[in-house]
Structures are given as C-alpha cells and as structure tokens.
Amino acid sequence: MIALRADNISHRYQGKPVLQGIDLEIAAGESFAIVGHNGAGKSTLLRLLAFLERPTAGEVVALVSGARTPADLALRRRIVMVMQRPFLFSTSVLTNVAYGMRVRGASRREARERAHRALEMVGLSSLADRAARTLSGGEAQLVNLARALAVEPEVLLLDEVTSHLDPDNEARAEAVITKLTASGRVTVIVVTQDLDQATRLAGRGALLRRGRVEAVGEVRGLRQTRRG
C-alpha cells in the first residue's frame, strides 16, 4: 500500500500563494479528511498528493512499504482522484466505468468484469447498459465513483465528491466509503467542508485556513479548532 507525505509544500498560481508550508503525513490504508471553508486551498492540495501538479516549493513523496517510490506513471496509476462533479464520456455506463482498465491494458473482458462489480458496490447494477448522458446527477456521480473503484486504486482521493448529491445518493456513496476505509486496503483521503461527514469517513484529518494547515489530529478534535 501507499502512504503519503507533504514536506514543506507550498504552491502558487499565477504568482498568488494557495498553499505555504504545508507538512502532513498519511499512512498507508488511513482514512484521512481534509477539512476548510471554500477557498483554504483543499482541492489544490488534493491535486498535488495525487500527484497532478507539482508544488511550487517543497515536494509530495511516495512511500512504499515504508520506501520512497518515484512518482513515475505506474504509481500514479495506481492513485485515483475523483473530482467534485463528474464528467462521463457519450457511451454507456458501463463502458465508462470500464474505461480506466481498459487504459491500464487490462482485457475487454476483465474491464466489463470489475465495472459490473463496481456497479454493484455503488447500487447501480441495473443501470449498466442504459447511455451515461441520460443520467440524473446523483447517478452521474455515483458512476463516477464506480469508476474510480473498478481500477481497485491503493490511493483513492475524494473532492467534495457528495456536495450535489440529493441525501438518499450522498448517503449511498458515504456507505461505500465507508466499507472502502473499514478495510484498511486503500489510504482514502477525503475533502470537504462539512466536519459532521468528515467524522463520518475519516478518522484523522487535517484543518485548512487561508493555504495553512492550522490543526492536525483526531477528526472529531478539529470541531474546536475550527470554531476558533
């Protein structure tokens, strides 16, 4: 499994600081929250431990088993990042969800295989042959999600994944979350404003305020922080 580190990152856009001095820590197989109001800079530190862009300063690493792994494509495809809206290509539902092993080489028949496994874990079995553009946004996501987890990812990052959701979706996609982090198998790292759904998913986490990171710790221990 893969664990991840921050040392010292910082990162600007178009000469504007968004990140300073952020160290951080995630273990192999964590539930970790990355907690903050808009603007804290939570999704751009999302994109550099998945490795999308490289911080202005310092540097994320890989760790291995305990060892320093380069961020070469093997590693990166074997961490996923899902975005907050979702964007699904004109094809069915199960070819979109099959997609990911089909760039990883994997054969048409396995990627048909683990789609239909990942439809089923988000509740959407039914849904598989119907077209991905006919979908409701709830749906849409939920896919997107099922899309992620057909590529069985060692790092799952999560944006603010559940923020459109209808609460019937954002509660089927927190249980399988939740069954995903219970089983210690992937290192799931999860954005959001909402510290009651961070409780929910993570068991440590991170408060952002202004690019800073101004507490580390037990999820449920950030409330006070948060409200100071």
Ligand SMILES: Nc1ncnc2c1ncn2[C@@H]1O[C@H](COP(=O)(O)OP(=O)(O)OP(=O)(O)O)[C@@H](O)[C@H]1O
Given for the second form:
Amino acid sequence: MIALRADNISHRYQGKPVLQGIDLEIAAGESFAIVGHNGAGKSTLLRLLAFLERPTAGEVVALVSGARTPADLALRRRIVMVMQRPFLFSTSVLTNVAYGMRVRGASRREARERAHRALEMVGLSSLADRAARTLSGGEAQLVNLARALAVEPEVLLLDEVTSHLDPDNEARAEAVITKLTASGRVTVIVVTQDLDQATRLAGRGALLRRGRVEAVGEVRGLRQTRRG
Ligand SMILES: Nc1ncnc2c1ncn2[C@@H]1O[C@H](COP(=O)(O)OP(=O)(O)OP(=O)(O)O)[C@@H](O)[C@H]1O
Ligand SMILES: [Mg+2]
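If the one shown is the form predicted on its own, what is the structure of the form predicted together with this ligand?
Shown next: the complete complex, the earlier chain at its head.
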C-alpha cells in the first residue's frame, strides 16, 4: 500500500504562487479530504500528489510499506487521478473505460470485462456502446469515475467527482467510493466543496485557503475552522 507525503511544497504558475509551504501526510489506506474555496489550489495540490506535475519547490514523497520509493512509471501506474473536467476520447464509452487497463498491459478481453464491471458499479451498463461524446455532463462524470475504478488503483485521487450528479447518482457514486475506503486497501484523496460529503467519505482532511493549509485533522473539526 502507498502512503503520500507533501514535504514543504510550493507551486507557482507564471511566477504567481498557487500553493505555499504545504506539509501533509496521507497514510496508506487512509481516506483524506481536501476542501476549500474556488481557486484555493485544491486541484493543483491533487495533481502534484498524483505526480502529474512537479512542485516548484519541496517534494511529494511516495512511501510503499513505509519505505521511500521513486515515482517512476511503475509507481505512477498504481496511482489514478479523476480530473475535475472529464476528458473522454471520441470512442465508445466501453473503450474509454477500458483505456487505462490497456495502457497498463491488460489483454483486450480482460480490459473489456473489467470495464463492463466498472460501468455496472456506476449504473451505466446500458451506455457501454454509446459514443462518449453524446453523453450528458453527469453521465460523462460517471464514466470518468468508472475508468479510474476499472484500473483498481492503489491510490485514487478524486477531484469533485460528483459535482454534476443528481442526488441518486451522487449517493451511488459515494457508495462505490465508501466501499473502496472501507476495504482499507486503497489510499483515497477526495477534493470536494461539500463538507458533508467530506464527512461521509473521509476521516481526516485539510482545509486549503489561498494556497495554504489552514487546518488539518478530523473532517468534523474543519467545519468549525471554515465557519470561524
Ligand atoms: N495551468 C495553470 N496556469 C496558470 N494558473 C493556473 C493553472 N492552473 C491553476 N491555475 C491557478 O491556480 C489557482 C488554483 O487553481 P486550482 O485549480 O488548483 O483551484 P481549485 O481550488 O481546484 O479551484 P476550484 O474549486 O475552482 O476547482 C487559481 O487561481 C488558478 O487560476
Ligand atoms: Mg479544482
């Protein structure tokens, strides 16, 4: 299992500081929430924790069974981030969901089988053969989630993955995520605007404000800080 640590990371875009002096530890198998206002730096922090970008200063460290491990391709393939804005290829829904497994070397048949199972988990089996570009916003968001689940990652980073979902689909997506977190085998980091959702999905979390960690700890405690 994989733990992640942000060691004093800062990040700038075109010289503008977006994250400053972030120290965080997310234990292996933990579910952790990141909350904060628009532009606080949540998505940026998630991309850094997913090793999709390198911080301008400081570093993100991956620990496997407690030992520091280089973030090489093999490690990065065990980590999957679901982006805030779904990016789907102009192919069928099933091919989109199977993509991550194909990249990781699964056979076509195995990838298709697991893709079908992942679509079933999010309640979209009936859309497997649809052209992905014809999906509604909420459907695209669920396919985006299914694609990540299908890979069975060891670290799953979710960036506001229920923001376009109706209450039923939100509850379904949360149930899928909760099942994963309850297994204790996956390290899950969720970004959300919704402290109630953070409480349902995570034990601990961090409150980001203008690129800094304002508070870290039990999600329940963050609510007080955000109000105050
Ligand atoms: N590639 C980029 N180039 C320049 N600025 C960027 C880039 N990505 C993000 N930013 C800026 O960094 C800041 C933090 O962005 P980020 O997307 O991390 O915020 P967020 O907390 O996820 O916001 P939201 O709740 O709206 O999704 C914003 O001011 C944003 O405009
Ligand atoms: Mg964001």
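Residue numbers count along the first chain shown, from 1. Rigid core here is just the name for the largest C-alpha set that superposes within 1.5 Å across the two forms. The shown structure was predicted, so the numbers you read here are calculated from the model rather than taken from an experiment.
Chemist: By the 2 angstroms cut-off, has the C-alpha of E53 moved between the two forms once the rigid core is superposed?
Modeler: No; E53 is a residue whose C-alpha shifts by less than 2 Å between the two forms when the cores are overlaid.
Chemist: So, does P167 move by 2 Å or more at the CA between the two forms, with the core held fixed?
Modeler: Passes the 2 Å threshold, so yes.
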